[in-house]
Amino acid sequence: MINKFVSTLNEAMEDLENGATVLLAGFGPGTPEHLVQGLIASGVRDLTLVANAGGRDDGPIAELLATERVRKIICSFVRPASVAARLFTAGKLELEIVPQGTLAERIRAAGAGIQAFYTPTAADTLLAEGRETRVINGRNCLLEYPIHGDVALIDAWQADRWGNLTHKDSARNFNPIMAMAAKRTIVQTSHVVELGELPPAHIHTPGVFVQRVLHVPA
């Protein structure tokens, strides 16, 4: 019988490795805060973190960065008054800024098996310096590559034992595409439903992309 639920946070986070690329979902709502605490407690280091934003001076991303176990962060922006900004200024954190739409598409491309794509976004900016560009339909376009993850940390509103997920409202954001782009997807869900209870059209992330689910009651 397929049952992807685990009983404890330690079980959900076991086998994490140093040097991993971690896809962390969330854009305001949808950040799996409980799993971030598990990541911190695991002690893994030399991580590459992929997240929509570099975080504020508090919250789960800031807490993770403050451990100084993240080597590099790939994100769409960093607030000047943030842990990430201070670590970068001090030379303790590598920073790769990617426009938000491009970041989402690079992650989606990894899950879809796309090897590279061209986009006009940022093609005529500092972000394109030293990189391949090509004129397509009269517009200068920048070559971008997919972002693959070793682990994705995902938030869900509902989950069944096969790992089928729904995400509530705007919490859907990066969760489905990050699940598709990672070798291992770990989920925290607010609610557990019986197998078959989720209408197929309402399944936002199919269980085929999920390996472990932890129930964290809302």
Contents of the next structure:
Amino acid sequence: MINKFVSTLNEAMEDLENGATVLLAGFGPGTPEHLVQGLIASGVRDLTLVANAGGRDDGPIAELLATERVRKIICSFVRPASVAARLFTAGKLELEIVPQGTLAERIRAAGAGIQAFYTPTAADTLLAEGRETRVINGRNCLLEYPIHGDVALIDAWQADRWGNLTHKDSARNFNPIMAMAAKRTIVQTSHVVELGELPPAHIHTPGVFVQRVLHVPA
Amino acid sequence: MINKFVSTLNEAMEDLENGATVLLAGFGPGTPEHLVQGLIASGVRDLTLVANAGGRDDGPIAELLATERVRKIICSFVRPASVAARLFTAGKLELEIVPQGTLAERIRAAGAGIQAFYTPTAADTLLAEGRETRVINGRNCLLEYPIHGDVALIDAWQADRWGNLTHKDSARNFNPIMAMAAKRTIVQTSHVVELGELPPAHIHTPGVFVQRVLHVPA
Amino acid sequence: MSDTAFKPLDRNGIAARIARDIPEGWFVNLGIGIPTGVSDFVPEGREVIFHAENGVIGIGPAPAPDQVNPHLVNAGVTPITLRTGGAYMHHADSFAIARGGHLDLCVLGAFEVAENGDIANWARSPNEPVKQVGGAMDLAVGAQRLWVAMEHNTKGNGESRIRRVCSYPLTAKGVVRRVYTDLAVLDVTPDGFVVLDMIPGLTFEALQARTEAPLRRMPG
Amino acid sequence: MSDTAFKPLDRNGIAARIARDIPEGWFVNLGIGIPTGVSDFVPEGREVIFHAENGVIGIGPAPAPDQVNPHLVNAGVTPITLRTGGAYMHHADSFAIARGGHLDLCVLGAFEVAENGDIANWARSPNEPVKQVGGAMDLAVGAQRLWVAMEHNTKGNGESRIRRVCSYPLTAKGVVRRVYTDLAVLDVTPDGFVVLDMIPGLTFEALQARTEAPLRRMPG
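Just the form predicted on its own so far, so send over the form predicted in complex with the partner chain.
After this comes the whole thing, all chains and molecules, with the earlier chain placed first.
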């Protein structure tokens, strides 16, 4: 019987490796905060973190960055008052800024087996400097590559033992696409449901993308 | 008040133009057969038809092709015993064969603003002859371009006046992505629901992709 | 020119002026800052559908403080409500709407707009650590039309944000169609900025005096 | 060699042989033809999750004739059921599963397989009007592993479908990991075909005699 549930945070975070690329979902809501605590506790280092934003002075991303175990962050946004901005200024954090839509699309591309794509987004900006562009149908486009994760940390509202997930309201955000894009997708879910309880037409992330699920009651 | 419902098939098919590219959804179930009848009745010609398969000897696609108003078909599959195969053999139909996954992805790319993408699918086959390829991470990849429609013909299970749709079971297939990829998306729906009746987390095709909806009770 | 002859719009005034020009049925994304306020000024009965790039289409009015849904925010991570008929989707689907040309309009804030439609709104220098790109580059090239909402002049030394050429790093090239400021509404045309509207009491000459780029009167 | 010394598997026999080798928990896509039958031979209690590229994950057993759901078919447009825990999705999401490396296994039929893992299964000549590509090219390059199910020899003149080089147009290059025929199970290795298993009564020499490509015995 397939059963992707694990009982403890330690079990959920087992076998994390130094140097891993970690996809961290969330846009405000939808951030798997408990799993981030597990990542911090695991002690792994030299990480590449992929998240929408570099976080603030507090909150899960700031806490993770403050450990200085993240070598590089790939995100769309760094706030002036943030751990990320200070570490970057101090030369302790590499930064790759990616427009938010391109970030989402590069993550999806990894999950969907797309090897590269052309987008007009950012083609005429500083972010395109030194990179490959091409004019397609009269529009200047930038060549973008997929972002694969070794691990994805995912938040869910409901989960069953096959790893089928739903996400609540706008807490969905990066969760379904990051779940697709990692070798190992680890989920924290607010609710556990029986197999078959989620209507098959309304599953937001099918279990094929999920490896481990931890129940973390809200 | 936004109201995308039209009352008649004629109204649904208004302003179709000769030479249009028509995206026709369906994979068995999910084919908007009533709208295909409308397309035939409209008399438009010189069409490019984009559909998963070239159809059989009967059924909506065969009927449409038999009018000889389709200049070219873009599809993943042509059956031996079919109107499409005979028209092609007789030199009366251009044929572009696209692997089914690449077809789906090219349609989605059109809807998502992706200008081109690289995929390993078909890169080492006859379908790649004379086309641009590139080795990415050791894999030979083929450059593919989006397929935009002037019109998409879409089947839905439920629709509201904003054009929010659900699709039934595997009748979903190409419907959501073709709805994204056309300038004008025309829907036939089995059921009409009040705005707000479809749960916001369970809408398969949001109304932003839909222009006209015709109620065609099943 | 006398500064007492006219009263610049406040941020809400700019937002309200923009709301006037949005017809029923448009799908609209509002950037952070002045643009966020636009939806408050669309009359109740006019159905305009607002999109947030974090996966919401059909944003409703702000919730009462005791009605906040912790799972529902806009692209500024501010609590919102969903309007009847709205829908949720994931980030890639949401940006497919933005990048695929499905939004009739996006309204962004900016540091500067140039007469060729260039927009700069994410960084004041290439080297600063703060890079507030977010979804602006995607929206700027993806929406059917881009309007900018901003103050006409900088707060500090009153420099013009309406420029011949942007001095800050670009968000996108040649995409702005119209600019709404506290002083005027300007269309970006092949011949440069054309003044569509000015606040009461302001003269064309007084507006030009506050504007680095050359302005043209509405033809006819 | 005597043809009476062994009895080739029928199509169900090949399907059953494949089913034996699929462990619990795998996500599997079955092509049209012999592969479609594989799911019937997976024991009830073993959870293997079958995917259809038209947007179904978790295919259940065939419906009784009076239980057919007209909205639910597999990639062969044949009525199916959905298993408890299954899900529906659209075509691009479904092919994201197939092309993104999320399937543990795909089983396809073929005209020919070559010793370097090339597969030909969509056309018998470049010029014929019938082009039955479907999703095979996507699945062949996208799945974690590709197995082929086919008759060892052609029906007409008994030619070997297991070849040094494919003579028909390729579906994909170098992707087949294993071939299940009515006579044997062959692994594709850097050293060519290795015989994993043969039907009872068949000798290695008799199998080689029916096979154009050179075969190797299992090492050890």
